[in-house]
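Below you'll find only one chain, the form predicted on its own, shown as structure tokens.
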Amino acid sequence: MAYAPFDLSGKVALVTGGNRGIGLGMAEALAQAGAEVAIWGRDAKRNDEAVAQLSKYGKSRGYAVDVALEQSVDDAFAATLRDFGRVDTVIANAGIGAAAPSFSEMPTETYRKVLSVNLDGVFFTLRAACRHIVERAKNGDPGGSLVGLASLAAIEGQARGQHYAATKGAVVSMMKAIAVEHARYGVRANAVLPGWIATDMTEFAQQSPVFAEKVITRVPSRRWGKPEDFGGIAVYLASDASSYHSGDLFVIDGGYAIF
């Protein structure tokens, strides 16, 4: 017999940027394990593409939803509901990459660009599933698992890239205030910090071959992350076996930063 708890049957989880890469990745193991899945992403191609690929589990439902507007999370949030009766697990994961010459040379539009995203974009999406989990919780129906996408940026220096890697520290300590706040409402929140993964954004550098050779040679398991290697964590969390795991970060890099 299988480890109980790790079943997620009668559990709806929502990934945000759920269309592709870690995503993706993360809401095929979800429903693999039993959740009905929630997609977001502003693609509604890639949404249904996605949503056809988990489908063949159990339930799913794509939304075209920019993450970035107030009201554009909002409005999804809502249909999500009334679509699904209520949501236990939200993984805030879309996110974006913009590069720039050099710190100096960085233009505000594309600093600003990358926060609205990757920092107001996780910041409406958790306020919605805070809201909604507070209240259930006041109707007595405790319980939820809030998951933001950081990176390794957050903890090491990025060349050229403050402006992602001052999204994604914003992001681990969101969800250690988030979990202070919100743990006597059975609210759990936690932070994963993936490493090179090949995903649609380090396509430049997957087709680099000194970065190839100066880099991924650097990680100990000597190859690059997949976005399948992201489900087991994405189970864990939304299950009742993290049930008392809460306010860490969960680095998923075959062992570079370490290295």
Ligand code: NDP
Given for the second form:
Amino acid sequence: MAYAPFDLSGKVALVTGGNRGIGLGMAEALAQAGAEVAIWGRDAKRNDEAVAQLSKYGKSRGYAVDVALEQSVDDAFAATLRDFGRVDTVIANAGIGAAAPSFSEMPTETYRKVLSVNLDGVFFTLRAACRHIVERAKNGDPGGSLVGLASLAAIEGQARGQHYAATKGAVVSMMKAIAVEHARYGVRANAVLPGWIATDMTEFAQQSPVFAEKVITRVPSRRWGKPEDFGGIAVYLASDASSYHSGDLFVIDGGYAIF
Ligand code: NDP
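Return one more block: the form predicted together with the ligand, after the form predicted on its own shown previously.
Below, the chain from earlier opens the complete complex, with every other chain and molecule after it.
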């Protein structure tokens, strides 16, 4: 028999950037564990394809949202609540990367673009989530799990990616601050820090023999991470098994950071 707290029946999870990559890996595991799953992404066609995949397990819907836009997030959160009635878990996963030639040559526009999605987007999403969860708690129904996707860049930095690293460091700090303020409502908040994961975001590196030789050989697990490697942490954090686990950083990188 499966460990009962990992059964997510009756819970609703929202995954931003859930139409592909790590977000879809998480969304699929959540759906398999019994959660109803809402996904957000800008591309409606990709959302539809992911929802078709997730609907094999239960109720799922997609919403065309740009998390960098405050109104888009607030409207989508309201629509998600209308369709599902509640939200228990929010995984703020949507993010972009954009390498610059060097820090000195990093265009301000690129810096602001990365901040708008990776930082503003997480802020807008989790603020909307907290408004809902706090109101629900005040009406006698406490509890919830908030997750921010950071990166190893949050603790190790990233050459030519100072903008990206800064947003991920900020996500870690934001999750801790949310955790402290919202524990009284039964809410926990944690950050997930992926290492090198084979998704569209890292396509450039996956094509590079130099990268394969210099970086992937340094991953103790000796392989790229896969979106499905994030299913377990998603289910754990959405489940009652993690109800006393808050303010933490989960590094999922095949051991890269310690090698
Ligand atoms: P992908 O590029 O594969 O997917 C990104 C997802 O985010 C897509 O679903 C995309 O959907 C969505 N998205 C992007 N911009 C927006 C936006 N403005 N509004 C709404 N949705 C958006 O990325 P990964 O799966 O690789 O990355 C997921 C998260 O993990 C990111 O936060 C990333 O920084 C982090 N991460 C990834 C690592 C890796 O090696 N892959 C390493 C460390 C951290 P759409 O295009 O339809 O909007």
